[in-house]
Amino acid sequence: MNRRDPVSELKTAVLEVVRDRVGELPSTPSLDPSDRPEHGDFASNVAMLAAPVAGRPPREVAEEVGVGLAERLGDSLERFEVAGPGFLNLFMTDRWYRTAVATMFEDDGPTVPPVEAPRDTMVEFVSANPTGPLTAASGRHAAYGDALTRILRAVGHPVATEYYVNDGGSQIEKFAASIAARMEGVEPPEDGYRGEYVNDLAERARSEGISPEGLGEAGVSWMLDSIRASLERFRVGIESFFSERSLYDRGLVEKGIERLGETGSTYESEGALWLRTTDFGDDKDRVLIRSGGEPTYFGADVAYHADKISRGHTLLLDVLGADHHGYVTRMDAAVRSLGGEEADFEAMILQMIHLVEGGERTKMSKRAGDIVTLDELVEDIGVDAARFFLLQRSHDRTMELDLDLARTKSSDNPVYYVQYAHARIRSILRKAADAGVVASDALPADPVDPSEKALVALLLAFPGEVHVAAEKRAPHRICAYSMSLAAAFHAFYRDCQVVGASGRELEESRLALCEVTGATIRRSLDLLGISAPESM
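Is it possible to get the structure of the chain by itself, in the form predicted alone?
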């Protein structure tokens, strides 16, 4: 399989020229698509980085690098210009664009090169208490964690996924008490759970003869079965479910806290054991073990992350709810104490979502029973729409999911718009095949239409977009990219005849561009866990 990346090759050419003519640079220069056509196709700051090394003005260095690139690239570079304080603007030829399409066509879409230093990563996400069905709000966590995992794997990180099951503590006692109350035909405790699902669990417990002492364990088991099924329907595959209770049963809490003690990060005061989180920027040190000898919730969580590190994970990514801001600094301190320079902790804090229908917000509360479950959301608008809408805003922003729009089968619906572009491409390719014409890496002499060039430029940006989405933990960037790519394709198809284009080579070349675009849309949607239909 051809693994060429035209943009990476262009970056390499720039680096090689500057090394030959100036020397090694202190940092890697940028090579970015230009914002406006009059500024060329790509712009680089290479001369401004090279000027101090060369001991000459940046504009003079830019001119020299431009001349060297013209010699190296030949008929791929139409011309270069030096702009402003020393930016190097590159204008690529039509042939370079057509060759780029041919290269991508051979590879069935743009290549995503792997990161130079992959990290053994653990993504922990959803982790909702097993005291009720997954809500639509949990769906945002599920969609985000799954898409982030797909994107990280696409750039070469080995990633494991996990759900932390809070199956101990007071919330399980309240859950069991709520089931018991419904079995007796009375209202659950004031701070208990009141959803209709509690009635269903009570009926099941009654029919199976579950004793009051066993209600907590049975209820958690039943809810976990429900959660797994909901995630599977939502196309989310979580590899392992880690029990909080197992931390105590296996002695992992003591082991994790002992490991912290070995690093010199703990101390005793007022009969309690503390972690020096202030050494890492926290506003105060945190208690690991209370004066009575009981571990705090934080102590158990530290032990859980110590276990993650012991399993070989060096990058720990936790997808957390909006009420966890204070948790981040202290857990970062714990991981840094445990793993030293080898382990890193990051927390992605997901903000709330609001379901909107007819201009009105729908409230969600698991305890009050006034909830919209993830299953109900999927049944209403479908998996594809649910995932796209839950992913299209940055995770750190509160979002509104417009149910009326998500149900719409029109170009106003963003996921429909992107999927329709893919279906249209498949239709074009079928029509061409029926006419006996197939895509090829032909290089016609015809000039490249501006809409055609804009589409190729977006295709070339795909590897970089995936890398940025991975680095910034930002799946919403892939949503935005897929919409831009769909818009660019629709503009290209409006402006450029494909089937029946003048000249067989031009027709075959444009079919290849369609095929590459279709493949890139499929790959973009797959990173989001969304299907790419063949017809609509």
Second form
Amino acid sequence: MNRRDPVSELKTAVLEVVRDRVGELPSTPSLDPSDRPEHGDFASNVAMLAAPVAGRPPREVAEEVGVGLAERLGDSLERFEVAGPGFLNLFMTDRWYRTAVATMFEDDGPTVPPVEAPRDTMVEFVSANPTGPLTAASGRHAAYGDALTRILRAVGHPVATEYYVNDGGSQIEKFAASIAARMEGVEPPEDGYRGEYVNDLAERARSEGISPEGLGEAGVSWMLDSIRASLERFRVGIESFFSERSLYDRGLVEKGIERLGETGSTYESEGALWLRTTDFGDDKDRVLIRSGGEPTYFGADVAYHADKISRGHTLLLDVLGADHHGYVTRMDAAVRSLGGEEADFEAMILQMIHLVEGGERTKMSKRAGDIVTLDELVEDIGVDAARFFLLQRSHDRTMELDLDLARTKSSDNPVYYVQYAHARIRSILRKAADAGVVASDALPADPVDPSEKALVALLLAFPGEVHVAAEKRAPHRICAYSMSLAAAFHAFYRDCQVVGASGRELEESRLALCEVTGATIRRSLDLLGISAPESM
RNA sequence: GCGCCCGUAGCUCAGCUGGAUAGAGCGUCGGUCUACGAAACCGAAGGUCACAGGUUCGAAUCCUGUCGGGCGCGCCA
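Got the form predicted alone; any chance of the form predicted in complex with the RNA too?
In what comes next, the whole complex appears, and the chain from above leads the way.
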């Protein structure tokens, strides 16, 4: 199968023409769908970038590139215009659009080319302490990490996913003490866990006759079961759960810290072992092993990341909460000390989320026990709406999730708006099948309607969108893209008859356009982990 | 005090490796069902892109500073 991407081909044409006529450019020129009709179908800033190289005015260079393109593209290019400070506006022929539809149809949708340099990536996300249920905030992490993984894979990176289970530290002791307190019918300590679920754990511990020493382990195990179940309900498939304690059990903490030592970046002082994180921009060096001989949380986490590297991952992508951003510099320092040139650490810091209902924020604090759990959120608004809303905003922004809107089962709710477009397309395709019309790669000579063009242009933009989303670690772009695509389809549907269009070829071609659009909406939603229903 | 994130329409937010007249959803107001799904479409109103300098052909976007909000600054996890 010969997979093609008309937009990439156009970009290549622009690049080659400018290389032949001017020379190498300092940066990659843009080639974007125009924002208004008078600017053509595609606009490029190539001449403004090439002007300094050529030593000539941008508009003159644009003219020359335009002439070269016209020669090269033949009957694909209707005409070109030079505009403003030197933009090159391309007007494509109807035939080019029809061919693009036929190409995408034959290829079962727009082709997303793989990245040139795939990286063996480990995405670590959620990693919430196994001392309580996942919260709605964890839901943001879960949705983000999962969607990011899907997007990275879509562009060809091999990606493994993991949840780091903090089952080794003092939080577990507090957790066990909290369960024990509830078993005795007293309030857990101030800094303990006071949520309602602790009562249930205490009840279970009592009925199963768990000894006081076993409370921590049993509690963690039960919470992990519940966390896994919540993630599964949320359609988040984290491949493995890595236990912090297993690091100690397998001697990996010593091993990891030893490896660090070999790089010469550690030293002893005041009885403790330190990592020279200041070499990499940290405010102060950090303790790996306390003077008492116990590794710090950081020490264990360094060992964990050393283990990720030893498993062959070269990009360690950690999805962390805003309250951990202070941690990033030191972990980056550790990975750079450990991995040298081979491995990179990258932290995605997710900002806080506020649930809003009736115009008021709900409170979310784990310790206080006054929380909205992920399960409750999913129960309330459904998996699809929850994922869409949690993914809609850029990860580095605090966000508000409007429960009233998310609950709305109408097109006011963006997720249903997108899903509706898909259902509508599937309905049309069923109708066509009943009428005996089959989509094809026909190239009807009929003029291409403006809203048809707009739809095709968006479909052609899909590969680029996915790549940008992957590079910027930005699933929210796919949300926005899916909404535009749905809107473009509705406009097309308004203006263009599909089944019953005048002329067999036109009917088949438009049907192909519907199929490609449906497939692309489905793929977009799939990147977000959201279902694409046949009917609603 | 220092570090990170943020400040764009009434609200929630896109746009930020500089590019043409700054966009979307919600909300508000008005219009469209005798063609394939009205869970749709069309239109209107709504902006000193926090503020002040700077960089240049061009700044919401880059730099500096100020103000405002969030988060963080342990041999806690």
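Under this definition, the rigid core comprises the largest set of C-alpha atoms superposing within 1.5 Å between the forms. Numbering follows the first chain given and starts at 1. Small disclaimer: the values here were computed from a predicted structure and weren't measured.
Remark: with the core as the superposition reference, the CA shift of A469 between the two forms stays below 2 Å.
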